Structures are given as C-alpha cells and as structure tokens.
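Single chain ahead, by itself, as structure tokens, in the form predicted alone.
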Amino acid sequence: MISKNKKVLVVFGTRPEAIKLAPVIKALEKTSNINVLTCVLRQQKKLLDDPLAVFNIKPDFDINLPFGNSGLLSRGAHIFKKTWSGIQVGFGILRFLGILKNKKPDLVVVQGDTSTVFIVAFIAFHFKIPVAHVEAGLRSGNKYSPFPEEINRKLTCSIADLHFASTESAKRNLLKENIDENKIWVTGNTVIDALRLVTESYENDVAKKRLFMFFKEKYGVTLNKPNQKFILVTAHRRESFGEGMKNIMEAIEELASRLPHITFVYPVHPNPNVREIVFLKLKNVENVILTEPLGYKLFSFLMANSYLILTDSGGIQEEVSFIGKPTLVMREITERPEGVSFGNTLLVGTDKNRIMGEVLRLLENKEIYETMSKKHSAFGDGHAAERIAEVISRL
C-alpha cells in the first residue's frame, strides 16, 4: 500500500492529539525509510504551543483556525471554508498543508476522536490517501456521550485503513464493526508513552521543588505543608454542560467548605461554558485554587503529587494507570473500561452526592485508597509509538 520511500504526514488539532502524537513523530523520525511532515490545525490555538514546545516539535505547516465558542456544526463549515479559499482550486486542506512539489503523502496520520481527526479523515478520503487512526477502537455504545467525540472515532474508523487499537477490548470493537483484523495491531496507548518521556526528563525532587514553588509564586499557596494532601480537579466535558456542571461545582464547593484543611487545585479549561459556571461558583472559595491550563510537565507532576483526582478527562483516565492515582471519572459512561477493570477509576456521574460521598470514603479509608493506588499496565507500557512506526515502516 505504501511504497518504499514513505512521506507521513501527521495532522493534530488540540493539546491532547499532540501530546498523544509526540511520541509517535519522534518514533517515526528515527525510522529511516520514512519522511515525516508534521501539520497542525490549531482547533485550540494557544493550547498547543506548549506541547510543542516540551517535546521539541516543529509543525512543517501550522493553519490557525480559531472556533471561538460557535457550534460544532459550525465549526466544520469554518474549517472547509478557510481552507478552499486558501487554495482556490485544487487538492483541499491536505495538498495545501502537506504536499510538497504537488505529492501527496502515502499515509495520513491522525489520533483520537476530535472533529478535526474526522474532518482531515475525510478530506484524505476524497484525495485517495490512506489513513491511520491512533487510538482507535474506544466505544462508549452511547452516540451522546462523549459527546460528539463517540461520532467522530465511528466515521473515523470507516474512513481508516490502519486501526491503531490501544487495548484488547478496543480491538474487540474494531472487529465487531467488521473491521478486518489485518489492519488492527494492539499496541497500547501513546500518552503513557508521552508520561514517560517527560517523568524520564526530570529528578522526582527537582520536579517537585519546580511544582511548589510555582504554586507558591503564582498562586501564593502551599502545597507540600507537613501532612498537606490536595485534590487535582479537572472538568469540561461538553455532556456535562448544564445541570451537571452545575452538580460537580456545588459538590466541590460544599466538599472544599467540609475539608477546609484540603487544598483543591483546578486548572479551568478556557472553553467560556466551562469558565462561567465555575468561576461564578468557586471564585470565592478560600481553599480552591482556579489556575489557567498548566504545562504538560507542570500538569503531569501535579498529578503525580495530588491525593486523588476528580475528572471527566479521558486521557486522565489512562495517565493515572502510569503514576498510580486514585481517580474518580464524573461521568456516566466510559469508553475506557480497563480503568475501573484494574481498579484506578471510579464512575461516579455528576450527581453531587455521589461525588461528595466517593471522595470522603477514599479521604477516610485507608485500604480502598490503597487498592486504587496501585499502577497497572492496562493502558500500555510506554513504547505503543514504536510499535506503531515499526508497522508503518514495513507496509
């Protein structure tokens, strides 16, 4: 399918693909029969200078298209809009993002499950190129949620040609939409390759030193007091807009007025359904501390060093397999099964009893916080992008 001499043209959109997709650009830079292009579709502008930045990437093409707080039909239509008036007539979005001298590349690679991975999906689609899904085959069975990233990995998967699948149970998905099992390779799942690059980057002690100083210059809290324990909190998740935002901020404020000896951190996502609501609720509370989005090195470590975290993220979800943390998932549906499986995260929904309840037990039981501290592999070992270029190179 693809010949000798292999230009691979990577497209990412948002800070997790390029977190998710470093390790397989650096993989496939140290392939030799393969000439890698990078591209970036900014869904999130200035998100994704970071990572680009702690993995050393620079985007052979970089297209800045800023979807404010529109819709996500709207969105779509912004995009094939300012791309077909950037190059008139053509090849669309791919030619003129990733084609050098009027050649396409032989394989597209995207990750995930965002409406940019679907849309470059099907734009490579039209123009004959082949695609490859990293992290395909995650299935939550409930079209709404995630919600419209379910949709997005389901009409990503029938574009596809190379499937990616981070887990068995992935896998098992993939088959059970007739997917031919040729084209699927289990190789585990790339942010745990991303965790390692970064952990191996720093001294456990220097990293900490940089984490509480940090908090304590910018944010003039504490974190590493004798005895001190904080909660990491993260929530965004577009499902949750509404009344189960609303739940989740009411349960941390209530739970953050009953530990005021506990010390929540929230780094808010700068979507503005996001930063409404829990500015309006938490702005006022003494001990939660609302940060912008932190680095991904800050961010890792400070999961690494938090208590336990409450989140609706997904790669959170794979992340604490690898640094062992007890996680609570506000959300009624997971399409990362493998986490509760092993025993890491809990589903807990956004009812806010239910997540004042779950955090108290795990603050005053010693034996199920142990239990859900305890690393595990489920997710992968930290090495999927190299499995995932050594596939590429030898089709």
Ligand code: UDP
The other form holds:
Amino acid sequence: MISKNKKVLVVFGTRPEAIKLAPVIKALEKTSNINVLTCVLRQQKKLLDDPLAVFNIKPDFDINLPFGNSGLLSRGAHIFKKTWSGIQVGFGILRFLGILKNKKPDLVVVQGDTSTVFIVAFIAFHFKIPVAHVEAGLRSGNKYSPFPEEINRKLTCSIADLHFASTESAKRNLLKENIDENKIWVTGNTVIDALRLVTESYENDVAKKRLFMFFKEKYGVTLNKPNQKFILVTAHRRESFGEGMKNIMEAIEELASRLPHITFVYPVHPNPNVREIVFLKLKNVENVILTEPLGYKLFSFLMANSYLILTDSGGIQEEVSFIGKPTLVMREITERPEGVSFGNTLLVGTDKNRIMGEVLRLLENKEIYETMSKKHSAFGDGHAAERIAEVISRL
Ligand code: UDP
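The form predicted together with this ligand is what I want next, because the block you gave corresponds to the form predicted alone; please supply it.
What follows is the whole complex; the chain from before opens it.
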C-alpha cells in the first residue's frame, strides 16, 4: 500500500493524544525505511507543551485551532467555515490541507477519539491518503457517552485502513462492525509505553522527593508525613458537566470534611466549564489542593504515590493497570472494561453517595484495597508502539 521510503504524518491535538502518540513517533523514527513528520493541531494550547518537552518531540508543523470556550457546535462551525476541495474548513485546517497537498504523506496516523481525529481522517480520505488509527475499537455502545467521542471513534474507524487495537475486546468490537480482520492488529495501548518510558527514565526515590518538594514549595502541603494518605482527583468529562460535576464536587467537599487527615490533590483541567464549578465548590476547603494541570512526569509519580484515584479520565483508567492503583471511575459506563474485569477500576458514576461510599470502603477495607492494587497487563506490556511501527514498516 505504501511506497518504499514511507512518509508517515502523525497528527495530534490534545494532551492524551500527545502522550499516547509520543512512543509511536519515537518507534517510527527508529525505523529505517520511514520518514516521520509530526503535525500538532492544537486544541489545547498549553497542555501540549509538557508532553512535547517530556518526550522531546519538535513538531514539524504546529497549528493553532483556537476554539476557546465556544462549545462543540461553534467549534464545528469554526472548522467547517470555508470551502476547500469540496469540504468545508476553517483557517487552521486550511494550513493542514496545505501540508497534505505539499508533503504528500503515504500514511496519516491519528490516535483516539476527538472531533479533530475524525476530521483529519476525513480530510486524508479526500486526498486518498491511507489512515492508521491508534487505539481503535473502543466502544461504550452508547452514542452519547462518552460524547462526542463514541461517534468520533466509529466515524474514524469507517475511514481508517489500519486499525491498531489495544486489546482483544477492542478487536472484537471492530470485527462486529465488519472491519477486515487482516487490517486489525492487537498491540496493547501506547499509554503504557509512555508511562513505562517516564517512570523508567527516573530514579524512583529522586522523583518521589521532587514530587513532595514541589507540593511543599508551591502549595505549602506536606504529602509525605508519616501515615499521610492523599487521594488524587481528576474530573473533566463533557457528559458530567452540570449535575454530574456538581455531585462530584459535593462528594469531595463532604469527604474532605469527614476525613480531615486525608489530603485531596486535584489538578484542574483548563476547560472553563470545569474550573468554574471546581473552584466555586472546593477552593476554600483546607485539605483540598487545587493545582494547575501537572506535567506528565510529576503526574505519573503523583498517581503512583497516591492512596487511591478518583477520576473520569480514559487514559488514567489504562495507566493504573501498570502501577496497580485502586481507581474509582466517575462515569456510568466505560469503553475500557478490562480495568473493571481485572479489578483495578470500579465504576461509581456521578452519584454523590456512591462516590463517598466507595472511597470510605477503600479506606476501611484492606482486603478490597489490596485486590484493587494488583498490577496487570490487560492494556498492554509497554511495547505497543514498536509493534505499530513494525506493521507500518512492513506495508
Ligand atoms: N495527565 C497529566 N497531567 C494532569 C492530568 C492528567 O499529565 O494534570 C495525563 C494522564 O496521566 C493521562 C492523560 O493526561 O495520560 C489523560 O488526559 P485526560 O484525562 O485529559 O484525557 P482522557 O484520557 O480522558 O482522554
């Protein structure tokens, strides 16, 4: 399908995409018959700088898609504003079209499920450029949850030529949608590669010291007092905006007041819809530390050293398999069922009492805590990117 010296264009726009594609870029760069080009379509202006620096990626093309807080519909309108080659596009996308036209890549690689991933695949299709989809086949079965990711995945899948599935169950989802089995490779999730790379490249004790020093200096809290436990929180999913986020905040507020000896560390996502409610509810709670989004290295060590994690993130559900951390997932359904069946993650939804009940149970019940602390490799062994590069180099 691809010519001898292959030009592969890797495109990404958000923090999780950068983290998950970094190992793929590194593996492709090591492959002799591949010329890698990287293009950032920035949906998140600041959040991308850290993973780019951590993995030492200097994008060949760096394009802003300045959506601001305009919501999905006006984002769509922004992207689909001007006409080019039969499809409607905005200014940032026009630049991207220029790259495809001038560089003529043999393959475009995208990862995950944002609207930009789908749009990039759709544009590549118009240029008749093959598309590889990393983390293909995740399905919740509910088109509105996660929103709009579930549909973005399906649409991307219908365009993609190569499907890199993280797990066997993702492969089964693809087969159910009649994707040709010869176009699917089960590789493991590249987020485990990323986490392995950052944790291996650091001496654990040094990292731990730095982590605790950072919190002491920046936020005036000591996270490593004897018997000190801290709970790591992240929550920013669109489906939870409104009632869900309000419930989550109230659960944390009440837990913090009932458990004054426990610190809650919450790196707050920059989305204004998230920040508003988080700061409104939690900014004056003494044992809740609200931080800016943290760099990936720092965040990885924070995950590893926390007592448990409360999150609605997709990537974190996968990462905790590698570190063996009990994780309560504040979503009603998950497209990552392996975490639940292997026991690290438990779905708790966004009901205040349920969240509180499960946190208290994990604090009180050692047996359950131990069971949920086991590591497993259901999401991969940390070598997914090599497998992906190998498949691409063979084409
Ligand atoms: N993460 C990070 N700093 C933070 C919070 C998260 O580096 O302050 C990392 C986290 O380890 C994971 C990724 O960002 O790899 C998850 O991103 P997010 O939750 O935004 O997206 P999702 O995974 O839900 O798509």
